[in-house]
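Shown here is one chain on its own, the form predicted alone, set out as structure tokens.
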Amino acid sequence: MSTKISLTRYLVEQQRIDGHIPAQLRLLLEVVARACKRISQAVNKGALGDVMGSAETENVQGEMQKKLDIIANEVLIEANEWGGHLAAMASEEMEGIYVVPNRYPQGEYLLLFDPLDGSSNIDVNVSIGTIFSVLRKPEGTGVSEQDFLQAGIKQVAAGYCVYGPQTTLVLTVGDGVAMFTLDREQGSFILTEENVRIPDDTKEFAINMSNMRHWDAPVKRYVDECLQGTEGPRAKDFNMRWIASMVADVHRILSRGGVFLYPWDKREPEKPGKLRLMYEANPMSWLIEQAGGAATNGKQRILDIQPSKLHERVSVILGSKNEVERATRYHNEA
């Protein structure tokens, strides 16, 4: 790319030239990006910054929190509460919503985030990330948890920041997917890829194979066919990839194609899945669709699901369109 385009310039052009986003949303996304830079710095310091290991506390999901989980959550709240762009925030790490304090002006947007996805990888120096989703607050005074319960199709912006060998911010405002790489010398995100597209077909799948004995029949059928390779019904060899960080797995799919499955299983049959609809599945599904892929819960499009609670869980199949459609068809046939 001959001319370096910063995230700020990209968003200004989305606002002024293309008319895809209003000024307040542009400013909000810049604040989120700055918060991600601060989280990236904390991640990069690792043991030198005393941020490794467990915080010895549990989040609302009943999961043990890492120190970086708490740090990332606090960074996102502190960065976004005073700008006047938000009415409230919701986080995977908090039980209820966080309403912008009265001492600050309230805006017209709602921000949801998974502050540090893949935190089991923190201590082993494997890629982790931040996922975020922006909704418009419904009209009316005040703000409540009910205001957040909007189907994913109503998102006005979504993205993630992956903290790996490079720090990369991936964003959609409903006009395709763009990737930005953090230039540490300049301290700014620089556009490195526009109009990201996922190939319709792939030879890679991502799933936690250790859970095979707990899967439902359609998932077993799909994976078994992939494993049979050229001699099986798919007539091609597949590779399996699994990083145990949704951000990293989705980033790989956006970069070169693939399919990611985190299905319902028999260990907790009362739960429709493990991933969180509002904080993980919705923003990732919109990114995938904007890049030409597909995302379902095995039966229906994820973005069409009407959430009933803030921490709702969901089964997820997303990535290259033809593979997602095949896996979904197997579920519907069953």
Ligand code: P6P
Contents of the next structure:
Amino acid sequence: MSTKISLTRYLVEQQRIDGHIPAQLRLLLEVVARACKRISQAVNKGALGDVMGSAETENVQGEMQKKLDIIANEVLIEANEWGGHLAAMASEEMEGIYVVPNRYPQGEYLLLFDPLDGSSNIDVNVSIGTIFSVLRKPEGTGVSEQDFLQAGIKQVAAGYCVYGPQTTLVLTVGDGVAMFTLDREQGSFILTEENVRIPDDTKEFAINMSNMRHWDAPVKRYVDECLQGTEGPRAKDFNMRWIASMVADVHRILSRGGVFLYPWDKREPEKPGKLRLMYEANPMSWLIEQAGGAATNGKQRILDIQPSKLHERVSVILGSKNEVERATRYHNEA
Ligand code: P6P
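Can you return the structure of this protein in the form predicted in complex with this ligand rather than the form predicted alone?
After this comes the whole thing, all chains and molecules, with the earlier chain placed first.
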């Protein structure tokens, strides 16, 4: 019987053998994984627990919050605030940063998360997930929102947990991408994939086609050429997927390739895009790059973007390298 490698063993070996993760970061990742297990249990209860539907409150984004959005946020805060590995946290569901209370020791890391991404899918039983990103707190006393405003290349760990037919934690600490599937009997995440690789080419694109009339010309050109299939300049037929849950769409791309686009559109021209840079695009872009893919905002590498606001939005094109490069080239030619 092949030895099952738990997340704990994987992280210990990453710490001991590859020196990739100091003890405090290993502790942080184990705590986040445990929090994701608890969120998974709440998600799986569905209508059997009092967790469905709207919380009748709005988040900082002006979006209606689901009960599970708030539950997931609280689970992550409570799980992480006492361990001594964090200085502060930031969440899609909170306007400002959450500084670790004085009653607990302060650590050297900053944790950012979208506690439950794709929550519009909760009530219709479609996969959703938690996305997280870890930064090192800059030198100096105290911690402020400014400390979080680091480019995605500064991340020391990033990942997500997708709550679907399986609960799967996907993680990078800068040494490739590993996937861990939750063994509910054991209650532990077991390594099921490592050194994940995305094919450079694909025949599958993911975009919300209902927004077509609002797109910029380069996006219209790229998608139109995909739709022309073998009769068009791409000389191959494409398939389309859109789960409207970034975690699920990205998980598919990490599992079999593809390209995901959530571009700027003229519905809200003042916003660069719908998705958030710090706790959606940055962690997902690092995972994609660590698996051999690419991620840009149409103009530049997402991980190079210097953020100016905590809840900054960004246009996202990510996935199979050759497709991302083509769509980005169309933007730069325009
Ligand atoms: P639309 C979920 O609300 C989310 O932030 C991402 O997970 C997802 O990719 C996107 O928005 C879906 O947006 O406009 O298709 O509903």
